[in-house]
Amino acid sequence: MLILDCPCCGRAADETELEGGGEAHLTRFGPGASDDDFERYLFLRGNPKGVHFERWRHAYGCGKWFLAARCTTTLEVFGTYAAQTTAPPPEIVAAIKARRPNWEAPV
């Protein structure tokens, strides 16, 4: 069972209390974007085997969105952090590198 710590309310929530929101740290394009940019944003998402950054909502708790870093193959959670963060925090990156020394941060 997947258990994530909500950084907003401080509760550990299992997957029955959460709603997944897809990939985190996406570049969103405004009204003047090209069709190709919008297509990439809307349809072409990463689906990595291994470390992945995701959006989650504590639906049956505080109701707020947050981000999580976890492994898609083992469900190992490296940490959670505020949804307003534009890139993974250094402590999350350090936790990933401590357990996966050969891991490279996405560009």
Contents of the next structure:
Amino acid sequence: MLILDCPCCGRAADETELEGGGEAHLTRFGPGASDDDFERYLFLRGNPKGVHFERWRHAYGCGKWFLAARCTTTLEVFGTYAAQTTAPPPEIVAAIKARRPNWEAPV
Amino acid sequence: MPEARMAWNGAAFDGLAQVRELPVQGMISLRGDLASAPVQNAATEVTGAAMPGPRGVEGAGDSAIAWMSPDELLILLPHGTVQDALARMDAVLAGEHALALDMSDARAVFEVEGPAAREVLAKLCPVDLDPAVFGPGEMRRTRAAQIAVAFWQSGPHAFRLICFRSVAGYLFDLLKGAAHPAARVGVFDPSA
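Same protein, the form predicted together with the partner chain this time rather than the form predicted on its own?
Whole complex next, starting from this chain.
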């Protein structure tokens, strides 16, 4: 069972209260982009085994989107943070490094 | 205006706890910047309740302010006073980027009362209902089985729940099942 702390309302939200929104921190490519960039943005996902950054929505609670860093193999949650960020904030990266010393932030 | 009607005709059930639908409740949805003075004043003036903090509910009975999300309040008022309150709120909110809307007929209100009321809710909602964790003054938006609900503690052993009126029958059936006399767990009431 996954429990994430919603940074918008401060509730510890059970997985069943949340709605998954897929991978976080995608770079958006739109009109004028190359076909390769557009395909990568639209269809291709990292799907890593291990540390993963995800979008979640507190659908049955405050209704807001937020981002979460967790491990896809152990379900360990490293932290949740505001959706209005384009890269994992330093405290999240530090929390991950504390538990996964060999992990490197994706470029 | 047609006469306001309760969603489930005031259905009631007596089991581990008393479950009943409450009469129509006036509700105003207020969205805006909750830190702004006009938004706060609009809410507090019409209810006479204090401004709740995040996740809180202030007031009593059918006049209260509930914090719904970082930019939304739910204002509870007696059903007949909503139009008058809206006019007063619009005056207070003049020039403010905010929205106040009559949502009274969107929802149904249920009350679950009795020493086992916590247990009844705990069976349906993914919420820690330990009295040390969830007490009066807390507004909890969550789900009950497959539908969205919100509830708060309205008395020593009473909780009020709101849901959309289209699913009022579903919620009543859920509460009825969870409050069935043969379904006691006694987790919050070891003496039972």
